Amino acid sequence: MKALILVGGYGTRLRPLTLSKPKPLVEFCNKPMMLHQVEALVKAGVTHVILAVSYRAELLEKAMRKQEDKLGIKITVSIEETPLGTAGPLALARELLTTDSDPFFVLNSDVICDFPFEEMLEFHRGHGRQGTIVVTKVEEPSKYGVVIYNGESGKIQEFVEKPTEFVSNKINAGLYIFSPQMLDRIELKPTSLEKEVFPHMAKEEDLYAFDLKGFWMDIGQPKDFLTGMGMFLKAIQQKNGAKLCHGPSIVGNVLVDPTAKIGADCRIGPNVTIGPGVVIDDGVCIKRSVILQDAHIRSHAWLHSCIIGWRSTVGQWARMEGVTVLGEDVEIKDELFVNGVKVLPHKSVTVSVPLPEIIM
């Protein structure tokens, strides 16, 4: 089996931490974004990855071929000279997605839930039709494209782009299965999946809806990338709690990487992930943030939502929060207040930053 994953865009919506690393290559949890999708995919059968890229492609291409032994599949880089939309890339992929008549995954790069990629492929076989969509359930539907659809059959009837009224709080998920006989309707040139190519395969009878179960995040962006971590840590402590960390220090779901070090007299979490190589020093307080790879908190700091990005570092009684992000390589010096900001890689804060900013 095949799976399409559409990488596509600028990852815009991450900085500063897509400034260094492709956004599906910057860790979610203490792992590349998108191999929580490859390795889901592979549990399920999926032998073939194509990544449908339009930018940073070798970049993402070197890390990848490292995953393609370790989990025996291969993996295919697409390469667009100019942005196709979300349908567009499975015109471009067509002669590697049609090599048999298997139905093949298509799933957008932002998107981190429990992958039911094995009960997708028995409920669109059993449809017997051209195309499934994940559905899932949302408390604001009025933000969203929602999906009206049976709920017994799954047959989905139509779509309404952001509704005034409530007719349904269940929206696209971002993850979808096709039949190959489904690619006839896409041609080579920018198409819109959503908004071109569903709503006539619903008319047609064409496209069902499967109900996502648990947690769902699209995680393209900072405060969503925070929410999704803490989803993404309280399924792990339901599904396997001893893969968390456990400690006198420790306060509810906290992932902690084997390497990383922390002092004494500390508070960390609820919900936070801290990656290879971090130095956490002594009396220092973490909630709901990430620390990524080898970044280094001072004594006595104070964190609140913010993610640090790799070889940063954060000075002693420095106080953080309101979803503040460091990029790579940033100096937050000693005793700052820093509240909502966005510092570029390879800076340094000398003074406190009170209100929400980018420091370029």
Contents of the next structure:
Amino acid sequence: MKALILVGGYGTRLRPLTLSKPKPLVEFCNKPMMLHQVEALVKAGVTHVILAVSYRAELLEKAMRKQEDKLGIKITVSIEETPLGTAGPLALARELLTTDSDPFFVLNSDVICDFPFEEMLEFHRGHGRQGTIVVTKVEEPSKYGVVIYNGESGKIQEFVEKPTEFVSNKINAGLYIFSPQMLDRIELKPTSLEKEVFPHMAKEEDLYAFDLKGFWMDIGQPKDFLTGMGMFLKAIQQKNGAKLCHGPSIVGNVLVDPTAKIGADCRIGPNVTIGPGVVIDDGVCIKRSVILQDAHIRSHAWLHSCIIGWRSTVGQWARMEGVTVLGEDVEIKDELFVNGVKVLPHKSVTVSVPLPEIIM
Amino acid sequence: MRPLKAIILIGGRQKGTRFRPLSLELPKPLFPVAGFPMIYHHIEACSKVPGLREILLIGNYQPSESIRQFINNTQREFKIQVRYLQEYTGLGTAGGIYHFRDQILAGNPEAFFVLNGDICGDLPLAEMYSFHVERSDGSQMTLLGAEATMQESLNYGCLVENAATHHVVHYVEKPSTFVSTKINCGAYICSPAILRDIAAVRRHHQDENFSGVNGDGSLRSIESISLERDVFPELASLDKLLVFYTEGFWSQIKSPGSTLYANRHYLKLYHKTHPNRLVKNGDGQATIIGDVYIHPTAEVHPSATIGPNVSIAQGVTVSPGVRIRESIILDNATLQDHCCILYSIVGWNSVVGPWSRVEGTPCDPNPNKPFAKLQSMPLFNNAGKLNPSITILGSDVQVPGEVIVLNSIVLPHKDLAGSFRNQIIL
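Switch from the form predicted on its own to the form predicted in complex with the partner chain and give that structure.
Full complex below, order starting with the chain above.
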């Protein structure tokens, strides 16, 4: 079986992290974002993954070469000359997707959940039509396009963009499975799956909704990246709590790479991920944050809702909060207060930044 | 030789409101700077002047235990007579002196110092006295002067001097347009005859049925006489006012922010006057950076880092991993693990929770301007927003763990529920 992952452009919403690495390689819970999806696909029997990318990313291709060997699958990077939206890349990869008559998966690369690929396949084969889209429940459906479908059969009736009154709380989760005939609906030009393809498929009764159980998050921007991390750690805790870190200085769900070092008198958690080679000195408090590889958090610092980039240093008694994101190799000097700030790579911050700002 | 005396004008309750909330608990002149009450430093400076036997505190605070105890302690420590003379109402800087003239003249002093309670500095009292003896014919008064910038001079008493004779030829208190960059420091030495000039000003007021206005525009009583507004302009016209300049450290202490500036300078002065009051780094002790005063009864954990320019009062507890910089920590405050205190005053018995941050904005003089003085900013700016200032926790304030209190003033006995920024918390 095959799968196509819609990677798209530069991942600008996740800058400054994506200035140093293509988005699929940014680690989410200590594993490249892409790999969460690819590994789950492999488990469901996928042997060929196509990454639809609208820019040339050598780092990404190199990383994928490595994964090919490791996972024993084929990974193709399909590069768009001009961005083709969410449907165009399917047309571009048509030949790769039609080597057999099996259905194929299509995934939005920013989505994280407990991927139900096997159940999706079963459901898709069960209704026998051209497409299945995964739907998930959200609290505020008015921010999204909602899906209206038959609760028993799953057959989709219509899509309503940003509803003003309650019609449904189920939204498109960005995970699909399609039969190859569906490709006849798409031309090789910038096209939107959601707006231009799905409504027609629904009208022709060719589209079914599969209800997702458990958590779901679009982690394409820092705020949601942190929220998604919390959900993911909770899911790990429920499935295999031993994978999480435990100890006197650990509070709640905390994931720590075995090569990271944590000093004395710290309070880490809840909802913290600490990457490989990270050093946390004594007396540090970290909550709801991600510390990426080889970062150094010095004594008595306090971090809440932060993403600390690779090889960055946070000074003693620094206070950082409010979805602050440090790019790669950033230095925050001692005793500073940094709130809601995005710091581009290789910067040294020497004065407090109490209000949200971008530091170039 | 006839004795010398000193008068320290300590004001009263209705004064020092700019110093709230700190003056809600304690008369402002007793607020500790570099570990000791503001006027303790004055008394210490007076005690070093040969022949100075008695210090009179004049003000209209109700006599209180804190004043009584302060007087007892300083009398004992400096072996000098200290008395508090309470005015029945605020009589102004000259009115109080006039009212208590008999007490001042008792013992026939040769001269007496007058020091405003709300100034701080390395006051050159002995030099002022020598200058006064040399230049004065026994009917005059010498004021301590300093240089300020043009703009800042408007906040002070400004004087014009005859450079050859050091006579003040013109004096204006807080002029609205520029007069001179020479300003009055609020420290004087007077020959007893000066009391006759104050009496003359008073008579003149009464004859004219005078009702003057205070600096803030409010009416003041006939009894109230101001040295700066009523007496100095008169003395200047009579050639009875001399000026002696200092280039040493000097500042007013009007707002709480200026206490941190005064704190820093008094600590620096300790290198010369009391090196033993400054903490040194040692094995098994907290890390000390720069000038730090810690009261012997304070408990400071060895993993804390303190300084520069920090004063820690008696009974304070500093827990592991605490950081304090440019701050005053008052009696019996508790700073819990890993908290960070920057440019702040932590009030009596207050508690700061673990990993919390209490931070203010310094209001130091512009370092790029020669003669720049500390500016006491108004609480609010023209846009009606709070001017960023040091953070002050009044007495018995509870700051929970992991919050930030930034550029805020917290009134006494508050339990904060979360973080606060740029706010006055009633």
